[in-house]
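There is one chain below, alone, in C-alpha cells, taken in the form predicted in complex with its partner chain.
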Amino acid sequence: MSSTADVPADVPVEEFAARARAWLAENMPPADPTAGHFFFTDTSSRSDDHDLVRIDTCRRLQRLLHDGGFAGICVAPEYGGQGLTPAHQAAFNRELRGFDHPIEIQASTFIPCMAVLLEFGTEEQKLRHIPPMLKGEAIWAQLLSEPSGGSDAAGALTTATRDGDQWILNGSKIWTTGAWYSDWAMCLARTNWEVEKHRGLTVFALPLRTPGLEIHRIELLNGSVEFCQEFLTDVVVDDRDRIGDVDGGWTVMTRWLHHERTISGGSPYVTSTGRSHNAPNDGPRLAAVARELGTVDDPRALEIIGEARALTLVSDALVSSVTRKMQTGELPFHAAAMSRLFSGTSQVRKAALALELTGADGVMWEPGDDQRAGVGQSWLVRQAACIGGGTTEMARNVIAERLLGMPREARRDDGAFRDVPKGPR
C-alpha cells in the first residue's frame, strides 16, 4: 500500500537483508550508546518534555521504517505491512544493530495490541487501526491490570454494561506503560458477573483521550513516572470497537498474554535488536562504577563485576536455549516462564551486587553523579524486575504446574464471579 519500496513476498532473506543494510546505512541514525531504558532510569531529573521528544522521535523513526518498506514486515500488505516471513523480520533485526530505532513503542503497540487485532479484529478494525500503528501515528497501551488484581488477570472488576450499540465502562486500570502519551488502548472488562470468571470478560478498543477517562501518573521508587493508573467513569465505547465476542474475552486474553510474553524474543512483530544496551547493573556498568570509585582492581570488586556479567551471560544463554527449544517443540510454550523467572531474579541480584560494590557510596551521591545515583535508585526499585509483566511467583507456579505437571493449587474462584471471595468478609 503505502510503502515506497514494494518487495515481492518471496524475496530471499539474504537479498532482503542486503537491501535493509544499505537502506539503514543511508536512512537510519546511529544508536546512542549512552541512552538507557526509560523504565530503570531515574526520571526525577528528567522532564516529561524530554520523554515526549523521544516519543516523537520514535514516531518519526517508525514512519521512516514504514516509508522505507520495513515496517510490519510480517503484516499483510493490505494493512500496510510487507507480507514477508519471520525470517525476514529476524534478518532485519540483525541488521538493525548499531542503529537507533523506535524501540520504546514496540511493546504494547505491536505486541500485544496489533498482534491481537490481527487475530481477533474484524476486517474493518484491522483496516482502521493497523496502518496508523505501522506509520507511528497511533501508539497503543494495554488497560489490563487492576489495583485489586495482583497476579490474576481474569479477576478484572472493571465493568462494561451494554446500552444498545454502546458499552458503558466503569472501573480502574493500573500499570499502563506510557498511557499519558499513548493514543489508543486495548481494555479488558467484565461483561457478565453471573458466570465463572473467565467466561464473563470482553475486550474493547478505545481512544485514551475520551470523556470519563482520567489518567494519573504513578511514581516509582526510582523517580520514574512512566506508569499510569486510569479511572474510568461512564466511559462510552461503541460496540464496533469490541474485539472478539461478547463474554469471549478470555479467548482473546490467552493470545494477548502470549504475545506480551514474546517481548523477550521470538515475536515476528517486533522491530528491535533484542539487545538491551547499557543494561543496568551488568558487568560493564559496574566496571565503570568501580573505576569511578577507584576500586576496579580489588579482587572483591572483580568478583562482583564477574558475577554480574555471569548472570547476564547465563540469562542470555537460557533465554536463547528455551526459545529455540520451544520452537522445535522440545519444550512446551509454558517453558517461557523459566526465562521470565531467571531474568527477573538475576536482575534483582545484579542490583544487590551493584550496591555491594559501592557500599556507602551507593546510598548517597553528589547531584549529577548518574553512575552512583543509578546504583542506589535501581536498587530501590529492583523488585519491579520480579513483579512487572507477571510476578516471579506466578512464573514458579506455571513451571511447577504446567511444565512439571505438579498438582494445581486449590482455587476458590470457580463459581459465579459475583460470589468469588475478593477480600476478608
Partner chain sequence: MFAQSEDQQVFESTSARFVESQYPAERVRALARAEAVFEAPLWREAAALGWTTLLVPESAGGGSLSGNGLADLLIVASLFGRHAAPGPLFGTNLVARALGTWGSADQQAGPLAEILAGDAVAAWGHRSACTATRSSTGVVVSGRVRSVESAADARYVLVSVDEPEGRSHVLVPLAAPGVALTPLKGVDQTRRFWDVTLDGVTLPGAAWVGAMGAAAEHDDELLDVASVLALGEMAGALHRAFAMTLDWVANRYSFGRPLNSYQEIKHRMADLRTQVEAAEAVAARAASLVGSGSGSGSGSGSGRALASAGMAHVGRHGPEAIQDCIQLHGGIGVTNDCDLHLFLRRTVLDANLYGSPAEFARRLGRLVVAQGVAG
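Note that the coordinates shown come from a computational prediction; the quantities given were computed from them, not determined experimentally. Think of the rigid core as the biggest set of C-alphas that the two forms share within 1.5 Å after superposition. Numbering follows the first chain given and starts at 1. What changes on going to the form predicted alone:
- Comparing the forms between these two forms, the C-alpha position of Gly329 differs by 2 angstroms or more, with the core used for superposition.
- Core-superposed comparison between these two forms: the CA of Gly344 exceeds or equals a 2 Å shift.
- Core-superposed comparison between these two forms: the Cα of Leu201 travels less than 2 Å.
Let's see the other form, the form predicted alone, since the form predicted in complex with its partner chain is already up.
Lone chain follows.
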C-alpha cells in the first residue's frame, strides 16, 4: 500500500486534494452504490454476522486511511493526526466520493467522543485514546440518554459515587447506537445531588466490556437492533478516566451536544462523502423507484422527485454555509442547531414524499425488494430523524434563545436536584 503520511502542515489544499485523489484510486475499494450506510438499509435481510463483518471492514478501512496519512486530518500530529485544516478535510471528503469508507464507526467515535477528548481530555487521555480511534482499533459509543429523561441530558439520574481514586457508577442509559459492538463509551453521571441539576454532573470514559455493565438491544419497528440499553451496577471507573472537572460536566456537555449536532454535517473530524449522496429518499433513489413502478414520467411523480432533490441540495448548502461561518466566527457554535433542525424536518418530509410516490407498493413488498422496503421502513421510523442526535425541539430552543435572543423557557427544576420532583425511575 502506498502512503502519503507526514504531509507538510503548509501543503496547499489543491495539492493535498491531488495527493488524496491519487492515493484513493490506488488504495481504497470502490463504494457499492446499492449498499448504503447499514444504519439506513433494509434490516429484514441482515444478520448480526453481516453487521459485524461490515464493522470489521470499517476498522480495516480506517486503518488504511491512517496508514496512508488521511486519518484525523484536523487532529494534531502528536495524537496520530495530520494537523491540517477543515479545508483540507473538506477537500478529502470531496475526493472520497465513489470510494468505500468507514462511516459507520465515525459517529459516535469521532463525533462527539474524539472531539470531546480533544477539548477536555488530559494529555494522558488523548495519547491513550485518540491514536486507537484513528487506527480503527477502538470504536466508541455515548452513554447519554436515560429512560427517565429522554433528551433532558442534565436530568441524568445515573450516579457516580467517589471511592478514593475510583468512582462507582449505578444507573441505566438508553438509545445507545452500536453499543453491542463498541469498545469504549463516554458516560454522563451525577456526582452531586445537592446543587442545581446542571452543576452536579461529571463525564467519564469506560470500557464497555467491564464488570457490572449489561447491554440489552432494542428492536425498532423497522427491525433494526442497533440501539441498546445499558444497565450499570457498581461499575468501577478510575479517576484517571474522568473527563473534565468533578461537577463540571455541563461545561463538557455543551460541547458534546454541539458536536453531536454536527452529525447532520459540518464536522471537521468526520471522513465522509456526506449522507445526502446516498440518502434513502433522495431524488435519484426516488427516480429509480418511479422507473420500477413505471410512473417516472407522471407529472406528480416528477414533482415529488424534484422536491426531494431540492431538500437535499438545500441541506448541503445550509451545512456548507453554517460550517464556514462558524469557522470564521460569523456565527457562534450554537448555529449547528440550524443544520440539525433542517436535517430532521427534511428527512421526515422526504419519507412522506417517498410513500406518496410508491403508494401501496411502499406498504407491501416482496422479499429482496430493497428499494420499496426502504421506502416503507423509512416511513415507519421517520420521526427518529427528529429525535436522534438531539431532538429538533432542542434545536428550536437553541436557535430561539442562543441565536435570536428570545426569552428562555420558564423552568420548574432549579434548586437542589435532590429536591426536584421526578417521575418513576
